[in-house]
Amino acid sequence: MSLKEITNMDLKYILVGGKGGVGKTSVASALGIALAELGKRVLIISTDPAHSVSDSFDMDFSSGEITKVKGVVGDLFALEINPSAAGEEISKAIGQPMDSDQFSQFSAIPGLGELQKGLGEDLKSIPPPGMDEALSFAKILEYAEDEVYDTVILDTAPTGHTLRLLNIPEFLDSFLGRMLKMKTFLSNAMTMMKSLFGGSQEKDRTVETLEAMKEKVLVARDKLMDEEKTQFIKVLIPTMMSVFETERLAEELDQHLISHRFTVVNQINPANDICSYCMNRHKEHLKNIEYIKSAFPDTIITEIEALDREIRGLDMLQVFKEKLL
């Protein structure tokens, strides 16, 4: 069995992740080409600030807009999301934080002090730490939910970022819940003040925006846990540092109930009898692959020998695709 099995599955979401430099983007790009050639309409989304999808295809997808990949048979599209730019959207949706002086205007309203204390640091920093990545996730959902695409492939940033990405649904749910509570409270307070002292107030759409975002996050969390719709492909190289990092990633995936039935072991040194360095590396890689098989016994493992050229551009991606499948 090989990774080719994934092309026969009716998946909506395919996430590809692992340690930096192991070939995640090559796997995501080649798989996108394969699915497009099978007649599926595919969107590759990258959250890696390094613009690795652009480098992989040797094309420019850094505009922040969905772009059709030229030269591929079928419908393949790519999008690179800038986490910093995405983070600005939450500031606009939530508005500026309210300081203590502004809160003092409503000091007589029962329950306000408790609410202010409960929100804590959220009032001091909007967006809070980690919100850039959280908004990238929300932006991903916006495109992923588009029924125009049969499959959405998410090329994640290196493992540390991926682990934070996995925790974002809970983070957003908690944060947006607290912000909703604050906005609703203050909106009601303002309405009461206006009714007491006269005057009109424009309707604040912020609460509606936050509620819609929170609902979207909860729906996405359920879909990510549906193994019939979502699979995570672990990509690693046959070195123990990469293996250990992948084991931590697998544990995190298990905790979030995200299915990861596929593992790609990339950049395996081929045998070479006339090069002692090459043979030593080859033997070491074979030994490490045995450990990988014991570490991930319930996954389909695809082994790929290192190529003699950089995987860049459509021609090399086609070569890599044949090895991958």
Ligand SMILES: Nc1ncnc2c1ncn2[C@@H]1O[C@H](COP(=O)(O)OP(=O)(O)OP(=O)(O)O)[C@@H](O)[C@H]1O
Contents of the next structure:
Amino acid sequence: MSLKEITNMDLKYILVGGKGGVGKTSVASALGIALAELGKRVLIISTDPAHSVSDSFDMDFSSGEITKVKGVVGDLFALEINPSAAGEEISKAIGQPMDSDQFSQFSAIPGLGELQKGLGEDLKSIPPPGMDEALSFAKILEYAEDEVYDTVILDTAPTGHTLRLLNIPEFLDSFLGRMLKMKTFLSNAMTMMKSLFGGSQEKDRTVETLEAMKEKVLVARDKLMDEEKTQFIKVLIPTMMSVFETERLAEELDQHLISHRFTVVNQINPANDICSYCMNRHKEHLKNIEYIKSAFPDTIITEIEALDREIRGLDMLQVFKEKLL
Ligand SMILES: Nc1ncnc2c1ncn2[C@@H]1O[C@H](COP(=O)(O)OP(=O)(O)OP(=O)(O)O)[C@@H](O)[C@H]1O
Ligand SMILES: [Mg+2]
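Could I have the structure of this protein in the form predicted together with this ligand, to go alongside the form predicted alone above?
So here's everything in the complex, that chain up top.
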């Protein structure tokens, strides 16, 4: 069995993750090609500011727009999101949050102190920490909900960021919930002030926008937890450092109820009788692969050798794809 099994599933989201430099982008790109060749309409999304999907295909997808991947049989599209640009866009959509000076203008309003306490950290720094990932996640939702694509492949950033990404549905749910509370409170207060002092009564749409975002986040969370719709591919290399990190990742995925039935062990040193360094590495890798099999007994493990060239451009991605499937 190999990663070929994943092409037989009717998945909506495929997340590819693992330690830095193990081959996540190569796997995401090659799998994208494979699925497109099978007749699926596929979108690869990356939030890596280093534009690695562009580098992998040796093409330019950095425009921030969905771009068709040329030279691939079928419908493969790529999108590289710049997290800070996405952040600005969404901040604009939810309106300019209040800073504490603006807040103090309302200090006479009963209950405001409580509310401010409740909002706590969120108000001290807007956007709060983690907002980058949160906003790129929201951006991902926008495309993932789109029925235009059969499968959306997300090439994630190295493990630490992926773990933050997994916490985003909860984070956004609670953040948006608190923003909603604040917005509702303030718009009630504003209405009261306006009726006292006169002024225009135009309707503020922010509450509706926030509610819609919250709903979207909850729908996406359900999809992420549905193993028939979402699979997370763990990519690692056969070193114990990479194995330990992947074990922690697997634990976190389990906690978040995200199914990860596939494991790719990449960059295995091939045997080489005339190079003692290569042979030692090879033996060490084989030993570690045995450990990997025991650590992830219920997953489909695909083993891939270190190729003699970098995986860059369509020809090399085709070679890598054949090995992967
Ligand atoms: N099996 C392999 N044989 C040879 N080179 C490989 C193999 N797998 C990956 N590479 C090369 O290793 C480098 C890292 O691969 P890739 O960019 O796919 O990793 P990544 O996990 O996405 O990295 P990052 O954490 O920086 O996003 C690239 O230059 C890629 O071409
Ligand atoms: Mg990458």
